[in-house]
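Just one chain follows, in the form predicted alone, and it is written as structure tokens.
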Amino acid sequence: MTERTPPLHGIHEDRGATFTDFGGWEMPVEFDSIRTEHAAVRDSAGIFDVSHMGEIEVSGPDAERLMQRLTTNDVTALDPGEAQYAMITDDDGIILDDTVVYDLPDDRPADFLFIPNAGHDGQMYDRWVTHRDEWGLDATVENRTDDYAMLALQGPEAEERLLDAVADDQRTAICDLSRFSTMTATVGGVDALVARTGYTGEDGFELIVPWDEAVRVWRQFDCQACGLGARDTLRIEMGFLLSGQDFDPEDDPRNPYEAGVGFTVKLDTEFVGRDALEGVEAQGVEEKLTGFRLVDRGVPREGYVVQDLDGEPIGEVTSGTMSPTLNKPIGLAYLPVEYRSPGVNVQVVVRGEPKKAQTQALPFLDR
């Protein structure tokens, strides 16, 4: 498959970015080194280039009932200028993807826009319109992934790096955006999509703007350059899902309530996989996506085994890292329901060696 390349290659190449592929796009990975990105989205601000996510707008008198029936969330909750996280399912209540789900301002063009993770756009602009289809609804469906560039200002500086950037008589709406939240605002001139939302655990902005001024947009912001590496660490610290790691349909299906994100299926509204999921509700679940941390020296990497005292395998780590805001090492993995709690002693077998590690509650930091 040709590879996919974002608007501001050209920039992350002249700034020594190296990259890698993800989701079909090869996207940068670090700038200056992980640690360094990390410490500034933790501490100041960094922006990232994420125009590798995909971008489909719904609308049309049924575009909330497409969304309602497509995503385990209560869309009907949001007003205009509102978002929420959601899975999309089958009818298995399995998990195709995680998205936002943003109720578009009035003054924007669509109705809604949903964000599939890299290289879903395709698959989930497919879905969309099947299903329309299927149920007669009139909503139109436009994949806008290559016409959207997004960026993601993150940190504790990010609102005055914003302020910086955006119109004068826009300031005091920034300010007063609330999280999960979004908001039309002209950045260094051009007219974006604004959002209070991110994957850091920070506050930040994420920032959609038409693919052709996105060189423009990134350069209103002096301040650190991150790569997907940094964005895995900083994810990882706060629990948060990676598609095709922490949940795959096809190698490693799980549901919702598995990944530990069952407050985001409100069973009281219609959507595939709904019936499937008041089931898994009501039985529970053999398995659940837990954190631990390596008691002794050691990263814990996708794909490990973890083991219990007596040397038997009960699971896998599906993400893992050295955390470097807690200079420990640290994972996710799903384990039997019995290891859930914190403090259980397990292992980890680090390149065939088993490794003592503790189980921990999530988030590991505290956002």
The other form holds:
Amino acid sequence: MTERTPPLHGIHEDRGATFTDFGGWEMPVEFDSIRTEHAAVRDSAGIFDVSHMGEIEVSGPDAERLMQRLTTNDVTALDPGEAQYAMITDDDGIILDDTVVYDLPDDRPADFLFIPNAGHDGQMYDRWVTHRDEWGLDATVENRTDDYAMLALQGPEAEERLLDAVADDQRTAICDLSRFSTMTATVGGVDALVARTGYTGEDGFELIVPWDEAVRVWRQFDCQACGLGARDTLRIEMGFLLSGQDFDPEDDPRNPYEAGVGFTVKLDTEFVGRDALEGVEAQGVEEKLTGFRLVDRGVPREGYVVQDLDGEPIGEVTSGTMSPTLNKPIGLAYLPVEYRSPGVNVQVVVRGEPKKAQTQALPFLDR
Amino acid sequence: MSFEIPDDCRFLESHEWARREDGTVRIGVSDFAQDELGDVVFVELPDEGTQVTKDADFGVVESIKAVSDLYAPVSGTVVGVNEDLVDAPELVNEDPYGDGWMLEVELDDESELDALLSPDEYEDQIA
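Please show me the structure of the same protein in the form predicted in complex with the partner chain, now that we have looked at it in the form predicted alone.
All chains and molecules follow, beginning with the one already shown.
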């Protein structure tokens, strides 16, 4: 697979970043240290290059119907300038991807934008086009992943940092922008879609800008550059899902109720997977994504076995890390629902050794 | 980026160092290794009295992003373990050749130490 590189790759390299392959993209994983970058986002502000995320625009008379039928949330509840978190499921209600759907402000050329995960843009574009044709809907679908860069400015000081970079007459609107809302703004002289969204649990903004202007916009922000390493520790602390780890349609197929995102499923709308999910909702699930912390020393990692106190396997760690904020080893695992309540003792097998662990309520961090 | 490579240490290809002390050998990981690992959050080391074998793993160092085995640069008996790393694993990042040391070993075979990479050879390896 040809490696895709974000437009900021060169300036990350000059800045001394280390890189990793993420969904076919060569992305910065660390600039200074994960701990430093993580702390900047929790305490002040940090900026991430998240250009590996896909961007697909949908327009036309049936754009809303197409979005509604391919995502689990209720797109009709959105007004222009509003966004929502949603799942994209197959006929069986299995999560194929999670996404944020933007009902774009009226001054944008397209009607809707949604953000598939890294490397999923091609597959999601095909899915939208195939279903549009099958259903005979009048909508234009465009994969704009290579046209847009995406930056995430996150942290309690994010608003302040953004205000320094936007045009004077847009500052009030930026301050008034509520969570999961979006507007067009001029950032460092560049027209950007600015959304009060992000995946860290902090206040913050995601900026979608033309690919060629990414460097110019990035340079507006004199704050800690952060890589995917910190993004991962920040999102685990919040219990947010990571595609490919916390759900994976091939290796670990999960429905939204198991993954703890049942709130994104609106069964009173029509979408692919609805009937299956109605059944799941009525019947209940056997396993649920459960947070835990290791009581013994060690760090839980993806794939480690979780067992009961008798040593019987009950699940596997999907994500785990040493939480930089809590300074405690934490993780996520699909466990039988009887382990759902916080404070249940389990064991995590770390390199052959069962270590004491205890279930925890999600999110790990109160935000 | 240049990394510290003390003159009085010898190195294993897998980035552990060994340094002769008074009658024993101290073992840790190199400045290059700690930089590659990133924030060290946990170090698992053997107990005193354990026998370690050259090139065999003797423990584990975990950073936020990765788990890495530790390999013994020399064979011998563990006579000291850096207990400070239990509460302050970050010492490995902060002072890899000093306070971030890991084991003290009584050598089985003096010649093993001299057979390790010299500082110059190690510098060439990480260049």
